[in-house]
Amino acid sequence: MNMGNESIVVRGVSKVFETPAGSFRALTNVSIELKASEFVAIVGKSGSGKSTLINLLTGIDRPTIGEISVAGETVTGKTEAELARWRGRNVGIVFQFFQLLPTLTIAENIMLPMDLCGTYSSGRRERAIELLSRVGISEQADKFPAALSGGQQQRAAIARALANDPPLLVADEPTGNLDSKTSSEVMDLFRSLAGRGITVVIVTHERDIAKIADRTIKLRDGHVESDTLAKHPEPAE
């Protein structure tokens, strides 16, 4: 998919929730542009607006005002049915708790998004095996999730998120349930995916994890407090 110069554009987005106690403003006039192939970490304290922003980027929720476009396509204004179809083909989501279906094998879990969106109709298993090979666990294809370690399940979840070749991969606290070694391996995997042209956005509260990203956006009380490019050392010649 041709994503142009900006994979994601957020313009003047605010989100207000109505509660019994009154209106709660979760985001206020947020504007950011994320380029294709960027590896971005969104950080901030609980209540800063991280989850709200992710829900808006993925079309799970809608902004009160403002506009969001992904890969040149405006997301705001779509109907629920249009959003569901758009999300299935354009966004891969990786959850903290993996969310693999326990009664399906790993390969079947990865084929499920293809079934739902009608993609790769003549080669879904082959596609699943190729994705599992990309994340380093092709030998686990016919096992059930309970037979895999936490790190292997997260790799499988990443493979599933890539099933329909989305331009955007979003991960919500993807290393929250992993040990430090496995967390590092998963983050290296995200970096390699960004190198393949996918825009990778992770939500994390772990500073060491955020430092691995190319760019860190810090939210505070619904505002963008800082937007910083990483200074990774240049590779030795």
Contents of the next structure:
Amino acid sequence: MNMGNESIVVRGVSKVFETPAGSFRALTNVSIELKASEFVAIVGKSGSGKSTLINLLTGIDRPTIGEISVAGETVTGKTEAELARWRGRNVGIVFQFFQLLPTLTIAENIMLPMDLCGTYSSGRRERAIELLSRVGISEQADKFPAALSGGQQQRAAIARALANDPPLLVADEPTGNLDSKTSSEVMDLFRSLAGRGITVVIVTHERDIAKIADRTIKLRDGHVESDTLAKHPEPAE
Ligand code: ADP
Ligand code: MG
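Beyond the form predicted on its own, can we have the form predicted in complex with ligand ADP?
Complete assembly follows, chain above in first position.
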């Protein structure tokens, strides 16, 4: 786990997409430093660059210029193969539509990132059950995803994202498909994870949800329009 202060550094990052209609600048000169344990909301209108920024943090996409490092490692500059290996151990990703594999049980879904990365080979199922307890659904371990509610599926997806104990957890509109009560429960879960040394970055356009974050970064037309710390105190570690 990262012990430095700045867990994630984004420096002078721009992203230009080449399209048939010409170049499109999705991010312009974005510089951000995030601390380990920080719970950060990325907000802004549709099209402001939120998903683009998240995809650069996870190494799913590369900046046109600028540099990104996560937990002291420079992400930009890695080859595709290096990136894939790095991502498996360093980034947990949670999606709006959960993306659990329907033919695997919940426990098997959570063991999959361990299988793929060759981690925890002596006790993958035990670890999966422990992660499921952490997100409050250990009794669902042997069911298939279709048997779970949306909120339970998202909890399982969060457990899967934590499988290899990454320093960074990102989620792009993770509550976009949940009712408001379930959304706030899922957000409380993210908040409790951020207190454990993981940097949690959540994209949302829901104001209520952004309010519980330690810090809110607002994008507008690919620029950081504002970057504000919440008034509530940081959670004790
Ligand atoms: P948000 O997540 O804030 O809604 P995005 O980061 O998805 O916004 O997109 C920002 C802008 O970049 C949008 O105008 C979008 O159309 C454009 N964009 C995103 N991805 C691509 C791509 N692969 N090719 C071309 N344009 C893209
Ligand atoms: Mg988006």
